[in-house]
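Only one chain comes next, encoded as structure tokens, the form predicted on its own.
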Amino acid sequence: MRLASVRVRAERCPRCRGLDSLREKMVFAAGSPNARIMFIGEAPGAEEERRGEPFVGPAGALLDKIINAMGLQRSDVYISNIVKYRPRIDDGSRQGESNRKPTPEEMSASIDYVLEEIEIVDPDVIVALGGTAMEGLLGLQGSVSSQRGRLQEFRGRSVLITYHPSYLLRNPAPSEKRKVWEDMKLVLAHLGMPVPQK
């Protein structure tokens, strides 16, 4: 019920609605409100906007594979984004499948809802997927590669920064996939959960 309340307020968000740079349809979150692991990504893309659910496009399909490799299902974790609305390109009428990185102002407009989600779900580990989640949540600049591979602390919770699935789609080298898998093994070990030998 508390998450439902956050969802309603996010949908009415005056700061978000006041930004002409964001599109109109809100995409909130998915998964279990009792999850031990919370994944936070960037912003909805075209498929997410169509279906009203985060991570359901190509990057979402890869995230599902990662979650399954961990011995979990999508319904076992909680999935959200730093920005609840798809960033607009030009006037939005010819945007099609094109997406762009959210601006700091757009991240700032949605962050309070994300922080409320964290407080309600109360995950043991937050996985920040990509540089935008790293910046929007932790205020960190720089490369993901310089921050990944270790657990950090955020508001009394463990946070792990790793590559966004879309990065792996653009850079499908086994070495890059291996880095993400090493990060997920670190999460599982921290939680005392079985680590599949993938």
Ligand code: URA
Contents of the next structure:
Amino acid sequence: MRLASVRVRAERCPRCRGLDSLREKMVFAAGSPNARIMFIGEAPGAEEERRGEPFVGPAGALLDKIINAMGLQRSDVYISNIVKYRPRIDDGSRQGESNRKPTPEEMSASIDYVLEEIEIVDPDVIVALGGTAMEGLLGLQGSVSSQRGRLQEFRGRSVLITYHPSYLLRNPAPSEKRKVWEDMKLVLAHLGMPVPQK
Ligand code: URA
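Could you please show the structure of the form predicted together with the named molecule, as a counterpart to the form predicted on its own just displayed?
Every component of the complex follows; first up is the chain already shown.
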């Protein structure tokens, strides 16, 4: 009920519309409103926009693998994005599959909805995926590598910053995947959940 109300307001989002730099279709969130883990990404891409669901393209397939490796299903967690609309490139007519990172103005226009989602879902841990989520949610600049590897506190909640699945797709070295897995093990330990053996 309460998430539905946020969804309705995010769909109107006067500040997002006022920027005139985001595409029309909203991609809100997916997963369980009772989840203990909330993943927050950047913004929807082409496939997410088509299907109206976050993380359903190539990065989403990798996120699903990570969630499964944790012994969980996608439906066990809550998945959202800092920005709920796909950032437009030029006038959008020739955008195709291209995406761009949201601007600070675009992030600030939709952050209040994300904060409301956090309050409603009330997760035990938030996983910020990548630099955009780190900046948009926590206001932290700099590299993900300097912030990952430990749980941090944000508004009285536990947050873990880790690499975005797209980063792993661009950098498929086992060493980078291992770092994300180490981060996910911290999340599981924090929740008192068993670490599945690979
Ligand atoms: N990348 C994101 O950050 N979010 C999505 O929903 C898809 C790709």
